[in-house]
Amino acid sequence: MSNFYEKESAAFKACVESLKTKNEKVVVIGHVRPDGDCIGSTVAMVRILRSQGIDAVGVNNDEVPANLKFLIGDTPFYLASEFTNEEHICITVDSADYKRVGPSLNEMFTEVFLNIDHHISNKQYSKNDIIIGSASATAEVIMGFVLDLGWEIDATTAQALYVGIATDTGQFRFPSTTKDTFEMVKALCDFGAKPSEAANELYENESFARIKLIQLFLASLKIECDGRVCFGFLTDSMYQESGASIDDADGLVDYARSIEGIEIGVLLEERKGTLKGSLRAKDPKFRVDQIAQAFGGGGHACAAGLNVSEMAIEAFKPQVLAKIKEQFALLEKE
């Protein structure tokens, strides 16, 4: 047995034993507009619980993105609109704020039994909160439980956890990637994860509509703060022109961050009356989660997001830029 998260793994095991003893039905849910860590963690948690004799299903407010559907396999996984709650106990994964699972699921499940996450901004809204902010992904947290408890997982579960870790670490490029991350990935490969197959599904099947959206996004990039910040924009008209879906915007903010000399990349995206902001930093010292929190958002030190209503990009950009400049000024004083 390993010793990644001894205390938290024991707490997780106690929760599982409680569910087994009471013969509970469980629903595992993640955040809206799910990404690789959200879907991978949901699939893995459902399968782990089922392997422990618990009747568990996965549910999300939104459709599984096309490039992540290969993870589902034979896992019972439903849209919220398709799901009927039959006194299920709710577990959330990868959701720092319970509001992020969507209003329909908020109404369906007024209480959360277990909240598993790695966001340092997690609001700890459940009866049992297991938050490990040092982990690179929620999938890494779950894999730590598996290894600490000496449990076996099948290849589908291993692939789901691998994708969760690989995507949330930017293919192991981000500062959150550690020695533990690679130890867990090795164990996942031993359990049957196939990195090359995952990479092919994730990165070698781009739609032409997404490529056109990327082209429009790159044309929108603007450099600010003497070359330290890069803003990019996605408007409703860009989606219409390219024929892309909102799923196609996943990861575009990384282009803004990847430019030489840029320390923070920002994507501001119109979404039918709502403005979504994504912030990415090259160094955790910039604490973009604190910038996002100023607008009701949150996330990680290097990756955070926010949503505001009834605000145009032109009006909101100066507000975000002002907060970024405040963050730079604070760091310069230290």
The other form holds:
Number of protein chains: 2
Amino acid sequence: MSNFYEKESAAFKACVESLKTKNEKVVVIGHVRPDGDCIGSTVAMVRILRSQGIDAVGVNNDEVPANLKFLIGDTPFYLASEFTNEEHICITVDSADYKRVGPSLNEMFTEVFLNIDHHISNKQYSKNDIIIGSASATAEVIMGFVLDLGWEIDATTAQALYVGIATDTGQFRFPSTTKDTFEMVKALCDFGAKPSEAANELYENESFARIKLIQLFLASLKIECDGRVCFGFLTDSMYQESGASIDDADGLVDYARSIEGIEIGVLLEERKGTLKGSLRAKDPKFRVDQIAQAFGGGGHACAAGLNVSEMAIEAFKPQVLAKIKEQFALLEKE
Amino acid sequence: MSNFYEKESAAFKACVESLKTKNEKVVVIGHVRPDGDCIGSTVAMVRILRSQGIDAVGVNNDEVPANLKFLIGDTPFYLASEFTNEEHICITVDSADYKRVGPSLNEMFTEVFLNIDHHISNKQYSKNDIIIGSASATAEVIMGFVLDLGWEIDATTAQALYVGIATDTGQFRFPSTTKDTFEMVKALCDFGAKPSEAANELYENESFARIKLIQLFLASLKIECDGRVCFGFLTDSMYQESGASIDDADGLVDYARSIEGIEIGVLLEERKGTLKGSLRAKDPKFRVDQIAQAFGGGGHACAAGLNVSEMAIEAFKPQVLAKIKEQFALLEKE
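For the form predicted in complex with a further copy of the same chain instead of the form predicted alone, what are the coordinates?
After this comes the whole thing, all chains and molecules, with the earlier chain placed first.
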């Protein structure tokens, strides 16, 4: 048996024991606009709880994205609008702020029993918060528990956790990728995870509309701050022209960051009157979470997001740029 | 100590012992147009031999690509044109055919002492051939020896082997990625490999010109054959408009293949009067090598290429399309 998170694994076990003893019904929920780690962690947590004899189901505010549907298998998983709360006990995964699960689930569950996450910015809103900031993904946190506790998981659970880790590390490219990540992935393969099958599902089913959206986005890229920052935009008219949906914007900000010399990539995106910002840094020292926080957002040191309302891209861009320059100036002082 | 390749690790050790005993000078060479696995394996093999007290250097026919230069460190590594053979004993890495090292090295070394590779098609042209077809990369073969023999490697060697594995598996996406791959990568991290630093060097130094070329290429994509084939183009004028070089076209055909429903992606590229075609299939059953062969090209079942002269894109595209339709028809008959 391994020892990734001694205290936290024991705390998780105690939570599971308590749910089992009280014969509770459990709902596992994740954040809106679910990504690979959110769906992977929800599916895995539901299946792990069920393997422990607990009546658990997964629920999300939004549809599971098309390229993640293969993870669900025979896991009971519902849309919030289809789900009826029958005094279910609520567990959140991968949700730094309870608001992130969406208003309908916020209303349905006023109390959270257990909150499992890897975001250091997690607001610790539950009865039992288990936050491991050093983990690359919530799926890595969950796999740590599995290995520490010596539990068995099935191949569907292993694949769900694998996809959580593979997607949240950008295929093992982000600084969050550690030797623990690879050790856990090796163990996931032992339990039946299939990396290349996952990759086919994740990356070889792009819609043509998304390809068009990427094309329009790349045409929007502008270099700022003497080549240190790259901004890109997604406007309502680009969505119309390409026929793409908002899910198709996932990962586009990485193109802005990937350019030679660029330290921070930014995506500003129009969404029906609100503006969504995504920030990606090459180095954690840039603390883009702090930049996002200045506009009410948050996230990780290298990847953060924000939302503002009633703001045009042209008006907001200079504000973000000013804050980035402030951050650069602070770093130079250090 | 591990046991990945019992017999082969022992054979490798015997080769090293013999070189050491005879106090031989050694040259490690790889294939022309070197990729991450070629450079990573050459660097690692040179350093491992040197750590065993052997006077080893690396040589390649071609320049080390810009995004792989960070791997070299203080490793003695030369261009073939700069190198003088002083009765060096020759070891090849990652080279399935001895012709692949280029004519000048073929001439310089008429005998190969040791041939280490993971290509099942390896022609076994040396005194000691060690071919492990199940390994994802030649770097994985070398790391297997290191672990089996319980040898120590430094951080530069670990990073070189990491990059060999990461690039040859397409960042752990290809079917060659196994649990052994992840176990070795975990060990490489223990020895000092830094996955995110490697990823920054490999993937976060895109030229803005390449980004523009991608944008123009994506705008050229056309779906054919009821959504089964996607064609994209790169014209001389796109290179001029973007300022990109032909190396910037690497990997662009993958966008054409990655689209939902697409079975074969095709890139047709103008190159000073000749036309270069690249074909990529999602499934080996499409045998794009046979399609390429019809135009004097060749390659693998899933990835093939061809060159034709004095042909315009508009005139050549229908010919390729006709051949693809023929291939589809043949498959339907089977």
